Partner chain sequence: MRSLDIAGTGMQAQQTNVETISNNIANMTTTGYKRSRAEFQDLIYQNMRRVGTTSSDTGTIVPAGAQVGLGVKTAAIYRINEQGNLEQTSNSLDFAIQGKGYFQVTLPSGQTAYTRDGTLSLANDGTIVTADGYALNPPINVPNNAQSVSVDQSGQISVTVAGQTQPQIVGQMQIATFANENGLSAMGQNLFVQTEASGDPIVGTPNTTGFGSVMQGYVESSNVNVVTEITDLISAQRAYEMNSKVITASDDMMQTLTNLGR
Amino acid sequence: MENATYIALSRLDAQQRAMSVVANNIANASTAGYKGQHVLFSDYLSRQDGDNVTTGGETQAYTQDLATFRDLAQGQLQQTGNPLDLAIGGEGYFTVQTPNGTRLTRSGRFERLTDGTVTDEAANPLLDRDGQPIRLPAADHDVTVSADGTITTESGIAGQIGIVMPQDSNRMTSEGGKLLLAEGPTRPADNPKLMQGMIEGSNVQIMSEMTHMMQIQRDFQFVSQFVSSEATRQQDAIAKIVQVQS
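Taking the form predicted on its own, show me the structure of that chain by itself.
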């Protein structure tokens, strides 16, 4: 009888995990460059042996959390006209230098500091192909970024933006909604395709996520009621046994 509760609890734990991921997706639905995440669950089958196994209960299916994977689909492109707003078409990530080390991002909203350093919204310097901060001549105003990331101003070529690929796009740790820490080394993207004056929005489909959240809530309530009913039934059984023995 306890196994039924354990099976239900494994389901509740999985639903809590799914709810956390969906809530994070919804919270970042308007975050530039954010890639939605999804959970992957499967049944963990446990074979029961012995004389006390009830008919039809030889195999029990627990819910196990297999993985959380990132949806790499392109987010909607938004035209801004800002010359330092950049969107990546296809695969690849910008690299920025943070106080905690190099991080990857798909958020292409950049700006120029007074000393000419190009940074993201958190003042993390944007890095070039050699991993160095990109600095533009302070007196130059016209900035052109080609598809391969080459930056040109009135003074000529100012650098080339580094676009990299991680070993495994799903083996990256999110730090907030925009920054990603890659597990393992990265390599230059083969054919980067930058678009100037555009921002890639989040690829989260808000209505789909809301529908998923409601489904998780309904499942969670259903399983919770089962666990509560099972606890009540066991308490009643124990009370009757004690009453008979007294």
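Bear in mind that the values here come from a model prediction, so they are computed numbers and not experimental data. Rigid core (definition): largest C-alpha set, two forms, superposition within 1.5 Å. Numbering follows the first chain given and starts at 1. What changes on going to the form predicted in complex with its partner chain:
Val223 shows a C-alpha shift of 2 Å or greater between the two forms [criterion: core-superposed Cα displacement of 2 Å].
Form predicted on its own already given; the form predicted in complex with its partner chain follows:
Here we give the lone chain, stripped of any partners or molecules.
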């Protein structure tokens, strides 16, 4: 008899997580290179086994929290004018060297250290096509980056930025700090279309997040109302049975 309540509760639990995901999207509305995330819920069907169940079985649908997937749409481009602000116009990710290994990112905010190493804001070196850190001659100031990632300074070509594609874009773990860990191998991106002096903003559509949030909120209220009316129904039933017996 309590199953109805438990099914509703599984929905409440899932909606609560959906709310966290929406909140995180809205909080990151100004994070460069951030990709909005969405939840994927599925029904979880449990078969009732037992002698007294009619053939064909009865199924119960619990909400099961399956996955969060990333919306990979291009974010808005913002012009900054800094020579080391780079945006990827096509597909692909920058690769940076972190203490824990190579990580992927869409955020194109780079700086250079005093020795000329190009790094992100956490001082993780930006890697070239061969996976080696990119180092610019320290005295050079005119930095030009072409669409395919070739960096040129006063003293000539300084390297080519490696833009890679993961084997499966869905199988990437967000680690925070705009870093993504790719499961499986990566390959060079075909047409990265790098743009210099620009930054790719977050791709969060604030209006649709808002409507989504309202939907979650209403759904949550509806299901919780269901839970309390179910409780009342059970209470009434018990009261009536007791009355009949006495």
